[in-house]
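Next up: just one chain, as structure tokens, the form predicted on its own.
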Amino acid sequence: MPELAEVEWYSREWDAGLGRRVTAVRVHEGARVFRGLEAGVLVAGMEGRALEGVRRHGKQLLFGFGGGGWLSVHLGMTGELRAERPDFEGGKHDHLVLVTADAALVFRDPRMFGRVGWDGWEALPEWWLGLPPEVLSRGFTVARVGEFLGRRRGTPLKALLLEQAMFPGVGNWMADEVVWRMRVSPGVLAGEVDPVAVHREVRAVARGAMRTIGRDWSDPPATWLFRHRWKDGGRCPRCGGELVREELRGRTACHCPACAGKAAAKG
């Protein structure tokens, strides 16, 4: 599932029809990425408009088009935008183009767990002005999320740092990075950790995946867990110990039960 960096990168994919007039709209009406909104609504409201700007916050994208009007965008587990030449058609999962002069702008979901929104007013929407703040900005501070871990005193770190309310952007290998990191194990429970370190690993994190995934694709260094983690019988790139891949509340969780207990716990 695409998490912070990916969205960021898939987020300048379509700065190709940036300025560029939207000439036609093709839309696979009934796809599940549309729950909620007619195709009709979604063509009337894009079609003659130019694409203005795209803001992300966390794993969610905004497209906003000329004469107000704002596109949503989450990718959910497979989606994907991506740059076309103008004459591209689409395929079976192309669920939605946006044609334009210059590009086609393509929005692909195989699996449609992503969803696609419109709202057709000039201001931002919302729901947008009330999403929590994002991990690297200033609002994102220590007693943000001590407050938040002490309400959950019970619940398994990981789990917890895939609550979007919280930890917007971070997703499941992430939230894996920010444990391992912590040298405790994905199982530790809320009220047992520092708080200082949970919101210093979540941004050293967020902004190592920025420099990395978020500007051109690449991974991150061969130190970080991510490197590692993908496949059983992986070994920790800190103490060369073997890495453990288990389930917890229904995600996969990869850990070094070496290095785990060491260090950040409170104490």
Second form
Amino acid sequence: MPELAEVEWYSREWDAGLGRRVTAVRVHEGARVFRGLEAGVLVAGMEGRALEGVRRHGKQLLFGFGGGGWLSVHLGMTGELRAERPDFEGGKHDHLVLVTADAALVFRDPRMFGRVGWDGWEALPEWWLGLPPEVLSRGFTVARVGEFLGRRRGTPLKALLLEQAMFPGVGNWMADEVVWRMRVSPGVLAGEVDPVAVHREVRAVARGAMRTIGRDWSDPPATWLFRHRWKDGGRCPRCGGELVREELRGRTACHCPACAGKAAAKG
DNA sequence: CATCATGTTATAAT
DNA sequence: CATTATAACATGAT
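Would you mind generating the form predicted in complex with the DNA now that we have the form predicted on its own?
Complete assembly follows, chain above in first position.
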């Protein structure tokens, strides 16, 4: 599930442990999500230490611990963070559990496309500092978008929107939402679209998602494609036309051909 | 049983 | 070399 706002919402689950000392760390050692990272490193880094801070950047999460050290988490396709009771017995897919006095902080990921990492220094990890500007930050500019679209002018717009190096946090549903708001087809080439519109709609979708899903897991309004895109047979909330779901670059792309057809040829 | 899934990434192909 | 397409990853829901 998790895209920008879903990741934000999950990250808040672990707020239950903020300022609390981790009394025990339980790890499914060898699970794919750890990518070879040894359980001992995680235990040594977090046991007896306090969770001091929670940060999100795009779909990336970083948890800072007292004494220096950062737990990084990517939720992949099916990852979630939950807060359970302190006596919670981890289930089959609960690959990492941090126990505190008030809550057990759980990382769960059935499909295991997610990732857990550890950086054992006081300073923020280099890779974190090198992440591109968030789409809702001032550093995310029309100029950046325009340069990117120009360099990749022959690539379908939908595919570019999924690139985390330019649009951190955007995932499949958000990309469809942006394409739909622009009234174009997912396959339209990057060189054919207006960077101002891409910039504007990416930000609008991100902001709206953060205000609903990111805040309380509520759905965006029914006027959004979001509410209609998940199954065959959906109808466009703007024109009532039949939505089309088709595969593009290995992912499902849902769009409204009628709206795309009415779009201005290009600017 | 067959199909599909809100993400990344290694590898092959162009 | 740069870009793009494809397969793979592992499991659960429909």
